[in-house]
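Below sits a lone chain in structure tokens, taken as the form predicted on its own.
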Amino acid sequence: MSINITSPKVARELMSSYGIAPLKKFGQNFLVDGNIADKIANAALPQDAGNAAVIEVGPGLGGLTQRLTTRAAQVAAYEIDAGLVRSLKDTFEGVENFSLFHQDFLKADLEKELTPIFGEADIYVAANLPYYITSPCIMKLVESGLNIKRITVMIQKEVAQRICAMPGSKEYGSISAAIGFFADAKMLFSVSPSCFYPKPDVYSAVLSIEMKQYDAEKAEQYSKTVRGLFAKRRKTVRSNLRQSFELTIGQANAIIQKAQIDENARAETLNVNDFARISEEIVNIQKNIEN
């Protein structure tokens, strides 16, 4: 596999030979900058990766995939586009540590499909994510329960800034709070539109998401709490508690008091620990209602 897929000339030749054209419906912008592909691969995997396994979402023509298969013990890629699947099968024919799934990543049963390939290996994620499915892809990964250590993704810069935003800032929102329970996120570097074919209208950024230990039993309720409290951003926590969880004003007030939250607070001012305390109190109230 000596071809340099991140060469603009090679990428165009590949697309021509397989009758491939970037599809807007899949948000396809192919990376055609080898330096950026190298930086993403280096950021995705630690130096002592050993027997690490990698999930790649949307490999496209396979420029990043080339780098990953030389670093990891196993690489499993998910690609929805049939034309790209044909190209990838030929490009990576004979590459024994590469597995390709032709399907929508958001519908994939990751545990069922990847456990036979990865076993108990540490898992890393590397991807140039389509802008339109960025948030659901990241949330699927962090909530998956797989042995994922790090997620390194190239996404729209504005979305990366929202994910990394601090409580109280204008960028802070439900995605910031949701990911914060599962992981620590930081933006590594920006990527110019000129690094892609076709060129997107916005800048991209590479985001590193380091997974942390979390209580799996509390995770689902935490995510529900974040969604519920951000349901109507301009409303107070108390108002969203009542509407999202069908609570009385007395029950909502009790949750706010026990969670030590300001009675006039809005969701965008709360940190991860605030959401966690509210989540626990919602569970307690619901248990009392059931009893």
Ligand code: SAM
Given for the second form:
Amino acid sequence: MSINITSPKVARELMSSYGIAPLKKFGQNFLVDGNIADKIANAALPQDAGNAAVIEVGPGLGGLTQRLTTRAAQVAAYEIDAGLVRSLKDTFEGVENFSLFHQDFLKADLEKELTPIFGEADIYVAANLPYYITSPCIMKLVESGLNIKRITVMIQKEVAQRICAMPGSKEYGSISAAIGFFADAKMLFSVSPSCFYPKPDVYSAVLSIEMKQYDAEKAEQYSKTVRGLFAKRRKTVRSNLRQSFELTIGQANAIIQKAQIDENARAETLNVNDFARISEEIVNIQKNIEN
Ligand code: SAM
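Got the form predicted on its own; any chance of the form predicted together with S-adenosylmethionine (SAM) too?
Once more the chain from above appears, this time first in line as the rest of the complex follows.
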């Protein structure tokens, strides 16, 4: 493929020949800066990525996709927009390591769709994510149970800062705590609105989420615990424990004591280990209730 999709001129020509106008409802801000696309592709994949499989969410016109297909063994992309799918099919015709799913990524059955293509390969994710579904996309990937090694995503800078925030800071929230069990997140670099067409109102940032070893059996309960304890952010852990998990005040106090949490703590001050201990104690109490 000889066209340079991240050139603003080529992107505009592609859109006009397929009758495409950027759709706000799908968070379409196309990357029209080749250097940034190179930096994302380089950060997404390791040096010896020859055998790697890549998932891309929202390939758009294919600017990042183009760089991924030349670096990885397989690339599977999910695109919701029919107009873009038409254009991608033509652009990537004959590119044998590229599979395109015309589908809402949030509804995709990743295991079923990707195992036949990827086999046992290490999986990397690269995306310029649609901003309106940043958190659900990241959580779907992190919690997927797939053999994902690293997730490299461009998102709103403010959201990236929230994901990387430390407990007790203003930005720290359920997404930071939820990801922390599965992965280590760090911000790589900021990206100016002028790198996109159309220009978004805010700065973006590229985030690298390095998956770590985690106890898969405990993962589901951990995620439930984080959601439950952040249900009412201003309330204490005790109050959220009672409401979200239908516990008595005695049971909530016992969990707090055994997990060695300050009795007036709120979720926004807890770290990953605190959530993990509380999560275990919730399971213990629930077992006791059943017996
Ligand atoms: N990757 C392209 C780029 O960098 O220029 C496009 C990025 S644009 C910010 C987000 C892309 O995600 C668009 O192509 C949009 O149509 C697509 N998209 C939006 N919602 C989606 C969903 N639920 N599932 C799959 N793709 C989606």
